[in-house]
Each structure stands twice: as C-alpha cells, then as structure tokens.
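Form predicted alone, single chain, as structure tokens, below.
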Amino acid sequence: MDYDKLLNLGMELGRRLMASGAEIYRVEESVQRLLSAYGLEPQVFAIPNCLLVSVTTPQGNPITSMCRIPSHGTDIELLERCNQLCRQLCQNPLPVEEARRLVGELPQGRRFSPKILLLGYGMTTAFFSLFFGGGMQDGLCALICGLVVGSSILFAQRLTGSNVFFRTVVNAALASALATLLVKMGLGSNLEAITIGTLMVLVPGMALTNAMREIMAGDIFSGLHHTAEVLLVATAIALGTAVPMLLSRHL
C-alpha cells in the first residue's frame, strides 16, 4: 500500500472540510475514521489555518503531512459532500487511488452565478429592513443597498484586500453612507431599518456560533480564535457603520 497516497487523501478531505468552515472537531475526527478505515493509527491536529495529519506505517517509518488553510468562509453543499464521502469510504474503503478521485470531485469554489448571489444579498437585506419595522420604500432602499454591498464582497477584494477588519469596515461604511443618501433624497424613511438591514449580510452569526460550539468541545485555541475574529468584525461593522452617519450630520 502507498501510505504517501493515503495520507494524502486524508489531508486532502480534511482541506475540504476546512475550506468549507467545518468545525475543528468534525475535521479531526473524520480524517481519524477514514484513515483508520485503512488500517492506519493516524494522529491528526488541527488549529483554524493549519491541519497537521502524522501516521505510522507497519514497518515503524512514521509520515507526516502538513497544509496551510487560507482564509475561508462558510460552505455548507460542500461540507455536506465531504461528510457523505467520508461515511461512504469508512463503511466500505475504494481503492485508494478512486478514493483520491472521488475527493478530487468534491466542488470547490463559488457554484452560484454573481446573478444569483447578487440577488440573494438584495433580497436578504430587503427582508431584514421590513423585520426591523421598515416600510416597503425601506426595503426597496435596502435592496439597492444589498446589491452595492454583495457587488463589493464579490468584487471589490482586489481595492479592499484580503484584510477581513478593513474590508468589513469599508462595506460598513459604504452600507451606511448609501442608506444615507437614500434617505436624504426621499427614497426611504426608516434609516435605522434600512442600515440594519444591509449591515445583517455583514454580520459573522455562523463563525460566533461555530466559536461556541469548538469552545463547549474542549477545542479552546479554536473557539478563541473564532471568538477573536467576530469581535473584530463586530468593531469594523460599528467603525464603518458610525463614519458616514457622524460625517453626514457634520454636513
């Protein structure tokens, strides 16, 4: 057996959990199990940017693989695939080298059309402007507002950088500053509605709640660092946020 391969197929699906914001927890255990299905004992490590898999072969050669984690956000159609695939190789281990293909399968990178995810960032800020008690103008002036924002997540990273504390503070800022204007032509009413509304797509619900669970399961350096990042972001959302509506009374 080619223990080179298989510990590359186990550090292979580990990355695609990662990739897809899976929690440290179900990463680690799944490449435990899968590798264990083929017969290894594998000691497997993980911190939110690195995943460190090490395994012994019968002759006593131990191996050891390591791969960086780049930022990432939160994919759940892939972290659903990569559980089924792991279940399916535990119960009944392929060969490794159609294993290897099946992971290689796995989708990676955005399956939406910029359409699409432009459309969801317009009608998710429309619908949280009207819950936070905004009229229909309001809605209207949020989803204008979704769809500067989602234009500038989808492409304005090479303006705002890779930075997550500077990026949130210039989608902030320009949520609000549009809500502004919005409102001082007399196209909404509601301002408060309307920001809020926009700022929910900007909000990280999923890493703070991801930050509980890894902490409630002992993987304390995770939680932390999760916990770290949504309070950063949280601070750019109140930066960018407070900016153009400080400046506009100025004005």
The other form holds:
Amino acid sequence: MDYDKLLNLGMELGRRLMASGAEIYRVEESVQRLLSAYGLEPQVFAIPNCLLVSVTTPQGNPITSMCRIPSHGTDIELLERCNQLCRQLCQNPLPVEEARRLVGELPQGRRFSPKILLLGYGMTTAFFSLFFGGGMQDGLCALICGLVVGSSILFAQRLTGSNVFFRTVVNAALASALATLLVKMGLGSNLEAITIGTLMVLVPGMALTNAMREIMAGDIFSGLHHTAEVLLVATAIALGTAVPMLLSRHL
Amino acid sequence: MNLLDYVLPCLWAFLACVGFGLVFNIQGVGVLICGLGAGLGWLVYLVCVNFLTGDIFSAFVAAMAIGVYSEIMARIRRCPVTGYLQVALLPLVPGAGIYYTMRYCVEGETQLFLSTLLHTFGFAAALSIGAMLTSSVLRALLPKLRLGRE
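Complement to the form predicted alone: the form predicted together with its partner chain:
Entire complex below, previous chain first.
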C-alpha cells in the first residue's frame, strides 16, 4: 500500500474541510476515520490555521504532513460534500487513486453567482433593519447599504487587505457612513435600524458559535482562538461605526 | 401585544436568514430550513420575554430550541449541523448590543456603556451555552436511541 498517497488523501480532505469552515473536532474526526478505514492508525492534530497528520508504516517509518490553512470563509455546500464523501469512503474504501480524484472534485460543487450572493447580502440587511424596528423606507436604505458592503466584501478584498480586523473596520465604517448619509438625505428615518441591520452581515456570529462548540468539545486552544477573533471583530465593528458617527456629529 | 407583533418579526428573521444562507453557500432546501430555524428561535424568544422574566434567560431558552431544531434537521438530512445552527442563531446574536455599547462609549456615558457591555456579554454567553448544551446532550443521547449518527 502506498502510504504517502494515503496520507495525502487524508490531508487533502482535511484541508477542504477546514476551508469550508468546519469545527476542529469535525476535521480531526473525519481525517481519523478516513485513514482508519484504510487500515492506518493516524495521529491527527488541528488548530484553526494548521493541520498535522502523521502515520507510521508497518516498517516503522513515521511519515508526517503539515499544512497551513489560510483564512477562509464559510461554505456549507463544500462542508456537506466533504462530509458525505468521507462517510462514503469510510463505508466503502475505494482505491486510493479513485478516492483522490473524488476529493479533488469536491470544490466543484454548486456555487452561487456573485449576483445571487449580493442579493443575499442585500436581503439580510434589508430584512434585519425591518426586524430591528425600521420602516419600509429604512429597509430600502439598508438594502442599499447591504449591497455596497456586500460588494466591498466580495470584490474589494484586494483594497481592504487580508487582515480581518482592518477589513471589518473599513466595512463597518462604510455601512455607518452610508446609513448616516441616507438619513441626512431624507430617504430613511431610523438611523439605528439601518445601521444595525447592515452590521448584522459583519457580526461574527459564526465564530461565536464555533468557539463555544469547540470549547465544549475539548478543543480549548481553537476555542480560545475563535473567542479572541470574536472579540477582535466586535471591537472592529464598534471602531468602524464610531468614526462616521463622530464625524457627523462634529460637521 | 397582538398576534402581528409576534408574526412580523419572525417573518423578517426568516427572510433575513434566508439571505444569509445564500452568503454561506447553503444550497437547495437547506436555506429554507435555516430560515425556519431562525423564525422559530425568535418566536420562542418573544414568547419567553413576554411570559417569563429576563431577556438573557429567554435567549438561553431560544438558543436551546434552535439547537434541538438544528440537530433534528441535521439528522433527518444527514448533514453536518454547523450551517443550520450558525445561520438560525443569527437574529439572536447581539448585533444591536455591540452597536449601543459603542455608541454609549463614544458619547461618554460610562455607566450605560459598562452595563450594556456586560449585558451584551451575558447575552452572547447565554446563546452559546444554550446551543451547546442541547448539542452535547443530544450527541450523548441520540446514539442510544438508535436514531442514527449525523
């Protein structure tokens, strides 16, 4: 049996899982089960930006592979596909080449076009501003804000950089400034509802739930990592929103 | 409080979370399931706030309801629970809390700032513990009930 190839197979699946925003225990468990299904006894260790897999061949040679995981968003479709493939391979271990090909095909799942994603952002912000007590006009304002913030998230990543903190500050400032502007122009009336509705797409809800799940699952390190991320992003939102607010007060 | 005060916010929560499901690339019926979870969670929260005391406790109860709902849906559809839980919890995530905390801080209202900050933390903690508790309990119970694994 080709142990290098098997290790690469496990590594690839783990990497895809991590990139889809899966919890750490899910990544570790999936890689563990997959390699166990091929008769290995792997050691798997993952933290939010690193994945380590190690196996020992029957001859006693240890082989280890390490992969650094870049910052990523959430892709539930990819997560579901990985999960399904993993379960399938665990029940019925295909030849390594075949399995490798299937893992390679994972990212080719269905994906929404940027237009639909933008619509998603707009819908979220518009309905959240209604949810927070805004009127129909405020919803319309929030829709505009959401489209702008959404396009900033989707298309302007090169300008705002890869730093989560800075990116969130810029986006929150953009949302707040636009909301203030629209209210000053007289289109909306409830500034709070518009701003909060727009901020909901930036709020780190996903990191918050993941952090707690990981702490409860015993992955204290990853849990703390995500908790720190939540606090950082929340601070960034507050900072970014404060800037236009202060400016509008003194202008 | 009349019926519309219950139905409308839940409808907005449903639609908003369907939108957010698109952003998370949830395909097919999954996106509607997430939205329904969000609406359900908010309904539980509203009922709790009105008939029981304390919004932090209500958030805890609502998060538990969402947790149970998501775990059941995940098992029916044989999908990871992650997506459903994250999107359905969104209306409860204290976005407004963060906003008001910051505003009081900017305005120099130290007392209000501190109390809002602590309240936001409490709310977030209640949410995560509520959702987590149901996940852990169901994880321990379901295999024994032979309802299949996720």
